[in-house]
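Below sits a lone chain in structure tokens, taken as the form predicted on its own.
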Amino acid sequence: MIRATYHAVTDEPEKLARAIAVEETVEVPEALIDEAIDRHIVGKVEGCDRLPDGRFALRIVYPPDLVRSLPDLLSVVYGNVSMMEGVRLAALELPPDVLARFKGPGFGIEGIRELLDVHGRPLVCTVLKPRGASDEHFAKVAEEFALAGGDIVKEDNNLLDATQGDFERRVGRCVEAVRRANGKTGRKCLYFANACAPVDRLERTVEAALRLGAQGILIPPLLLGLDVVRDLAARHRLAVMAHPAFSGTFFEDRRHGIEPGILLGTIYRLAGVDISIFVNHGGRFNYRREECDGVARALRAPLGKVRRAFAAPAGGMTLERVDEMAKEYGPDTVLVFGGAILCDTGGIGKATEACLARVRSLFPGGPGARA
């Protein structure tokens, strides 16, 4: 069965967890559901405990046979709950025969580090921006900084182009510098262009991007759907990075909405990405430390045969925050600096150089471990 917990604000928290249960799968009045019904498609109520804030967890299991796709989980889940004041959704639990329908990850975490022959540490990025720069400047930010021997070159998720020849020509143009900085160190420094693009020129982006030569795509699931970030995930060989762009309408009211985790974590890697960036604590955005890591969590725990994923902290980072965010999150995350190491005043090559002293002095490796 698929377990979903919502935590509710309610005096009522049977009759609550009732209506959630109906609301769900058959949106109807109670005289409408028969004895069939009620017994092989209404959700059933296992439990509804109160909590240390005064809330109740209401705790609802939905048959697995209601599910599909992964628009059927969203909408069973958390459909027109998502309209009912005061509830969230913070925990979600699915079978394996719900799980065995979703592809998850392309690459995942193992299939990265394989892509860049680097394990046993975390991953540093940063990010082409701000737009309104010249192809010239983002090219030359890109090699300088694959040849001080960064990661992940990724482009911000603002660089949006009027035409499909002007992403081109900048995605060109920054996959060669980062190939000629790669021939000259040896190394596998990957590329990932931003693919947010109306949908009847979102199929020529990707290709083009693969044709390019890029490794990867930036891709804002919640601007384009995250059916349509799952179709593409399952159709190219591209790995694909999710930007977190509109998830605050879901987090910033504790009291309403989904965890953190759940979204960001589990529903990401059904839709087959392979890292999920997420707003950092202690950054330009208000999210608690436990949110975070419920995030990071999400993304590694065990999903079936689905791939474990990157947790990529970012939004504001500094690179005083290296040690702190290495420590907190552990090798299997991509460490997410633009403004940091774009403004360092020794120099993008030296704050790379610098930061990757640091990942390596934290995380020397294991067996046929690459720094």
The other form holds:
Protein chains: 2
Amino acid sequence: MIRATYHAVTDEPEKLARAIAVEETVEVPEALIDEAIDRHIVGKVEGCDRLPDGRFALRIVYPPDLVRSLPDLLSVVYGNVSMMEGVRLAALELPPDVLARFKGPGFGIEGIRELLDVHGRPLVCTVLKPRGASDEHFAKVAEEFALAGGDIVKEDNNLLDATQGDFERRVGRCVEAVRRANGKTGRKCLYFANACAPVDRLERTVEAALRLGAQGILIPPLLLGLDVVRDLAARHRLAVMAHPAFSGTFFEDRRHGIEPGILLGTIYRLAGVDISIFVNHGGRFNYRREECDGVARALRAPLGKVRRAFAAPAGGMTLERVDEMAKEYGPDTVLVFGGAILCDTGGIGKATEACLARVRSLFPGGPGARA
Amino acid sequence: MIRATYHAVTDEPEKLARAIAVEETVEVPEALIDEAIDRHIVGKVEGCDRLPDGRFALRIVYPPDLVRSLPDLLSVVYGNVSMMEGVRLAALELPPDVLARFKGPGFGIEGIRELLDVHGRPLVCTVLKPRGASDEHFAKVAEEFALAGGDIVKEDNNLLDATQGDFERRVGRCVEAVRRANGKTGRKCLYFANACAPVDRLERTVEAALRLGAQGILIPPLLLGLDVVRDLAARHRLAVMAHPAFSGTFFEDRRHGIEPGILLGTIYRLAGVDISIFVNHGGRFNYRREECDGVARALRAPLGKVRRAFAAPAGGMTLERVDEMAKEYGPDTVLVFGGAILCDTGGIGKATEACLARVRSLFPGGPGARA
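Switch from the form predicted on its own, shown above, to the form predicted together with a further copy of the same chain and output its structure.
Shown next: the complete complex, the earlier chain at its head.
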């Protein structure tokens, strides 16, 4: 069964639980629910437990047959619940037959590591920005970063192109620059192009990125549609890095929304995300450590045959935090440094080298040392 | 210029306003913003005004050139703001050159009225549910409702089909039933099929609905992707009824998120929505009257050449509320009665007739009387 646990502010936990179970499956007054529909379709209330903060944990199980796709899943476990005050989707367990419907990330942690031939340590990623800078500038930054041993160059989520031509010119130039650097270093720095394009240009955008030599795309699943991302990942051999734009609303009010680990972890993996960027605590945004750890955990937890994905804490991280982040998140992490590397007074190359040296010293043994 | 107003909890309104203007356009430390980029790309802070509740209204204008598509617009006005605590997108003004990029609803209020040949009064809509009932049952409900003079039959958002065949069988049967009824009444009751399908089946689903004779689709833009809906509406001659599933999170916390009128009104119109269903106050969900009125206002306000759209208040409405809703929302409204019509002790036909009689008596004059 699909087991969803909702944390709810309520005086009538059993009544609310039944209301959710009905709302999410049949959405009719009780009088219209006959025995067969109640047995086969309506969610079942498994239990209601009082939480230490006075809320109730409402455990509801839904028949797996109701869910054949990602839109089905989102609709059944959270569609109309999104409109219920004081109700938060706090946990989600999916049975093997539901998980088997999802291909998940095309690469996952192991696949990305093979592309890069880097093992046993966090990856270091930088960001091409700001919007408005020239392609020459971006190519130069990408090249310096790759020459200094950086692992992943990603385009900023604000690089929204006026035309397909603008996109292809930039990606072509930057991929070429990374390739040049890789030729010198013997390494395999990866390039992720920003594929946040209108739906009718998306296919062309993704195809162009791959044709030009990018290994992956940066994409905001909640802005473009989670199933759009799943569909792209299922049809193309490309790595998917998810940007959290438009996602924050689900997390801000801790008495509503969805637990970040479920959305940015479990559901993103079902949508084919290989690397999930999330806002780290202590940066520009106000996220809690336990929430961030929950995302990282959900990205790597067993999930049927769905591959594990990288946690990518970001959002105003400074290079001084490498030790702390490496310790907190462990080796299967992408450390995203945008401004910190781009603005370093010693230059991009030096900052990247220093960052990688530190990462390597923190994860000395194993095959990771070779990269 | 694109003018976005954010209501924010802050002690440093100017600083936060600049941070938003930078975050949403270039997302780099100030040191990386040169004069040209600051002038042409970065948002400009127009002003910060203290609100009666102690928050600040931060007015920021963004260059219209940054926005060529719906993903661009969502990204620029709200992408990373979604992750900022205590910041709500409270108002949005779009200039003619941005609006000109959007086709908007294919029908709008006037177009839907022409399809139906009903003018000057609210439309009455019912819902086929619950999931699990037979196609015969749904067809019978649709026929009774149409025979009694109902205007729109929509499929419930929970009717998520296992296969394309299931979808086509139901839609075919129900459209046929409505057609039969229309043949007897001489009226033109419309049918909206639930197109919440995985992206790789969406095109086939929509084409089948139209081929089988449905005039429109029911679709949840925030679950499937706003630009997915825009793209469908732009390419097909079909009426779009938007379901609010997955949208509620944007509204629950009044110190965060997006004002409902902007998302379910303005942005939905840009996404091609002809009829926007929203949760009415005083029903199963906890929405405020002024928020509902704001949605209705935004659906009908001038917006370049983008057509006006119907407001469809719903969510546990009873037939006793017809007068109140008609008065509050006026003639350009779709009154959605699911359970209330389906469960009426007098039967679906009688309930529908009574509802329409009441609506006609409230809007007697004008050409509406003829329908």
